[in-house]
Each structure stands twice: as C-alpha cells, then as structure tokens.
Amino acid sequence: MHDLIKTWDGEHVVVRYDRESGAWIFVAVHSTRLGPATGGTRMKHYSKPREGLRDALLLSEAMTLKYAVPRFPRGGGKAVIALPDDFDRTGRDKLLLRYGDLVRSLRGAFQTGPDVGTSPKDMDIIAETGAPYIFCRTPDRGGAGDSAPATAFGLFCGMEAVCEATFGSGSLAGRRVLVQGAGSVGGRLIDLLLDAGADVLFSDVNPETVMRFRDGRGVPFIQPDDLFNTECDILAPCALGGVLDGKTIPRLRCRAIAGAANNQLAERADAERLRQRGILYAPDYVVSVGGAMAITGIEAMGWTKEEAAERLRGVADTVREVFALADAEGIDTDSAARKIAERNLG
C-alpha cells in the first residue's frame, strides 16, 4: 500500500485497521484548498486492503474536480470501509459507530455522507458518534435525506448541455439515450428522460433492478454483453467506474457520453481515444455533481430546496464551458475540464 500512498498527490491519508470486524478503513483528503474535504462512504469486500485503498485515492481526487470545476466551496476526500470476505453483518452497526468515532476525531478535515454500499440510514448511525460531520441523515434525523435525486436532475441538466452540443438542440425528446445501471441515480435519470420523451433503453446486472424496469415498466432491456455495441445517440454510465478503456471505446456506436458513475475512464487517455473517435465525453465528475452539491449546500449552507434545483441547473453552464475550451485549445473534454479546475484551485 505505501507505493500507492508515495505516488499520490494528496494531503493525506488515514489508514485503520478495525480488529473487531477485520474491515480495513481508508479516509484519504486529497484537498482543502477551496474548503474541508467532502465525499462519500464506500463499505464493500474487496479481494485486498490494497485495492480499497486504491480507490479511496482515486475518488478521493475525482472529488477534488467534482468541486472545483464550478468552483464549489468544498475539498476533495473519500472514505473506504473494506469489509473482509468473513465479514459477520451482525456486527455492522457497532463497526459503523467506530468509524463514526473516527471521523468526528478528524475534527472537520473530512465530511461524509452515502456512497457504493451505505444509506442515508447508516449515515443515521454514523452521527451518533461522527456529528456533526455527517450529511445525507434521514428527514427524521435532521437531515436532507438521499442524495440520488439531486445527482440525477443534475446530470439530466448536463445531458441537454450535450445534446445541444451535439445535435444543435438542447431537447433530449425523441434521442435514444441507453442507460448502464438503473440503481439510485441511473433509475431517477430514466424517470427524467421519459419525462422528457427521450427513447431510452437500459441495461443492469440486478435481476429485481432488470424486472422493475423492463417487465414492471416496459422500457427496453440491454443485454450487458451488448452494451458497448449498442446504437445509441448517448451513454449514460451510471454504475461503477472503469467502463471505458482501450477495448470498450472502439466498440461504441454512440454520439456522446454522459453519466453518473464515478472514474468512467480507465486512464486519462481514454479521454483522447474518445475525441478521436468524434464521441463528445462529458466528463463524470463535471455532471454527477449534483447531489454533492446540493445535500451540501442544504445541510451546510442553508440553501432551500427550490435554491439547490436553481444551482443544480448550472451544471450545464459548466458543462459548455468545458466543451468550449476544449474546443478552443484543441483539447480532450477531460483534459479541459481539468485545467479549469487547476486555475478555480488557484
């Protein structure tokens, strides 16, 4: 784990071993530049410690652009729970007050809410000991409760960004748009889309996720072998990351790309392997800002709800002021994107 740590360009890191549960914690603060670092809990089984570790770095900094980008006054951070493969889930709740304990001794340096694998119930849990630097409790608890709605009217905001970047018309009626993961986000971005009169197909690995959607709903089911050979005029990745790399981005037969998954690239140069394709990539950080964003914004900033949707609609100025530089420098969206956040981080 300590190559990982040298080669990362964070603040840093704090690593736990909880001996109780076997679970391995990781919190790492990758900034604090524009406000404390703020980001979600992840809690899965990993096959190493070191791969938990991994992945808290790395979104740990994809929420360093998340914020920076449209220069929101918050850092970039991530919490790992890594729970091990023997993990006895009788004993979750007291592993989670213990990591409670963990943040609030961090004293404001990092601030958490949901992620892959917790609930704004947990974070109900985490606030026994963790508060106040706990966001996403539930309305009974205090708080703004989940925060996929938000991320997913903040993508739909950046989809018409691309659209009208795309097909000269920011009107997502009548655009095919395939949706890969219909979970919290990806299933509140299909209620969106419909709404909109977009022709939208999905694809999911849940079966009761496949069921709701395609049998309970009658919207067209993807086969997840036959995604990335799917026509369609946008992508929207809404599981997990990794997706698109130097095997899947050939097979594309889609216009652009715009999701809520989290690191959709497998490397940055992904990114340029989708611009010469002539596929328009908004980056994933840049849309998905939305529920960060507002649950924040909310819970800390004292904004209301109708004020959050008006915000959460600027995420497509953001978007076309990517899209415009990258236009103007010659450059990958990702790449542009990035240097908008190197001069916001100052």
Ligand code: PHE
Second form
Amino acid sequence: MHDLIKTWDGEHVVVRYDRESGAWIFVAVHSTRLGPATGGTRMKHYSKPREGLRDALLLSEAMTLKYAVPRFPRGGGKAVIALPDDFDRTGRDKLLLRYGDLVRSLRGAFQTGPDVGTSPKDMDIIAETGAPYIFCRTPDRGGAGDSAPATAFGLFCGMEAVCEATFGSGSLAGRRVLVQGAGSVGGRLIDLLLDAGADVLFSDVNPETVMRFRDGRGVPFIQPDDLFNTECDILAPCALGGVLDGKTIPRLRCRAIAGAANNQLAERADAERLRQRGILYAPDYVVSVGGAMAITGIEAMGWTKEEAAERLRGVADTVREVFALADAEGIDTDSAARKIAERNLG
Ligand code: PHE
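What would the structure be for the form predicted in complex with phenylalanine (PHE), rather than the form predicted alone?
Time for the whole complex; same chain goes first.
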C-alpha cells in the first residue's frame, strides 16, 4: 500500500480499518486546487484491501479531471469502502454511520455522494453522522436524490457531440448504440437513447437487470463475451473500469466510444491505441461529470433544476473542445482533455 500511495500524485489519503466489520476505508483527496474534494463513495468487495486503495487513488484523480475540464469549482476525491469476504450485511448501516463520522471528522476537506454499491438511501444514513458533507440524500430527507439521471443526461448530450464529430449529424436517431451495464446510469441512458430513436443494444452480468431490459422492455441483449466484437456505431461502457485494453481494443467494431464508467482505459496508452484504430474516444471523465456537477450545483451552489439542465447540455461543448484540440495537435483525446484540465488547474 505504501508504494501505491508514494507513486500517486494526490494530496493525501485517510486510511481507516473498521475492526467491527473488517472493512477497510480509504478516502483519497487528490486535489483541492479548484475547491473541496468531492466524489462518490464506492462500496464493494475487492480481492485485497490494496486493490480498494488502488481504486480510490485512481478514481480520485478521475474526479479532479472531471471537474477541471469544464472548470467546475470542486476538487477530486473518492472514498472506497472495501468489504471483507465474510462481511455481515446486518452490520451495514452501522458501518455507514461510522463512515459518516469519519467524513465529518475531515471537516469538509472531502464531500461525498453515491457511487457503485451505494445509493441515496445510504446517503441518508451516512448523513446522520456525516452531515453537512453528504450529497444526494433522498428528497424526503432534503437531498436532491440520485445523481444517476443527471450523469445519464450529461452523457447523452456528450454523445450527440460524438455523433456530430463522427457522422456529421448530432442526432442519435437510427444510431446503433451498445450499452455495457444497464445499472443506475446505463439503464437511464437506454431510456434517453430509445426516446431519441436510437437502435439500442445492451449487455449486463446481473440476471435481474437482463430480464428487466431484455424481457420487460424488448431491448436486444448481447452476451458479455460478445460485447467487444459486436458491430455498433457507439459503444457506451457504463459498468466498471478497465474495459479498454490491449486485448479488447483490437477486437472493437465500433466507430466511437462514450460511456459513464470511470477509468475505462486500462492504461493511458490505450487512448493512442484507439486513435490508431480510428475509433473516436470521448474520455470517460469528460462525459460522466453530469451527476457530480448537477447535484453539487443544486445542493451546494443554489442552482435550480433548469440551471443544472443547462450546465449538463454544456457537456457537449466540452466534448467538442476536447476533440478540436486533439485534432489540431494530432494527439489522442485523453491527452487533449488532460491538457485542458492542466491548463484550468493553473
Ligand atoms: N458517482 C459520482 C461520480 O463518479 C459521484 C458523485 C455524486 C459525486 C454526487 C458528487 C456528487 O461522479
């Protein structure tokens, strides 16, 4: 763990071993240059606590980039609660309350919302001890609710800019879009795409989710094994990270990639691999900022829902700016977006 932290370029990490549950908690504050570090709390099983730490470190950097590209006044941070194999779920709420204590002890240096494995209901619990640093509580408890619809809408707007650059028209009508992961963001993205008249396909590993979209909604299902060989206009990774690497990229049969999963590239060189293949990649942190931005705007900056929607449409402008710079300099889109972020971080 020592080596991971030493080679990471963030500000600080708070590590807590929660003896009662056996969980490891990692709060990674990557950058507070533009504002307080804000990012989701991811709660899941990892093969080793070290893998949870690695995830927290990388995800916190992605949050810095997310806010920096559109110059949103927040910094990058992320928390991971790495659950032990023998985790006793009856102790889940108590663990969340202890986690809330930890967040409040940081006095605002880190502020959080939901992520993989946590929900607005969980934010209600965490806020009992962690307020006022907890976003996305349910509307009953005075929060703005789930961030996923805003993430999906921002991503959809970004996808229109991707269509413009790839096909010369921003419309998604008739475009074949393959959504990987029909969870909280991917599921809503599917709805937006269907409304826009897109030809949607999806893949998921959760049998209930597959039933809901394939049998309930009639959306064609692609087996996870076939995901990367399936021909489509746009691939939308909306599950976990690390899906684009030296093995999958050569198999891809899509024209562009735009999805909400954080850290889709296994390594930075994969952006260049995509460019070499002529696949237009919209960096994940550029198109997935919607939830974090809209909720923080509404709950902490007094935005109305309309203002938030307007800012979400702005994701399309950021995507255009990134593609224009990549074109002008002949570099991959991830490098272009990082350049913009670095410039904005001053
Ligand atoms: N899961 C969100 C993201 O990765 C986290 C988030 C939600 C952060 C709400 C802040 C507020 O962007």
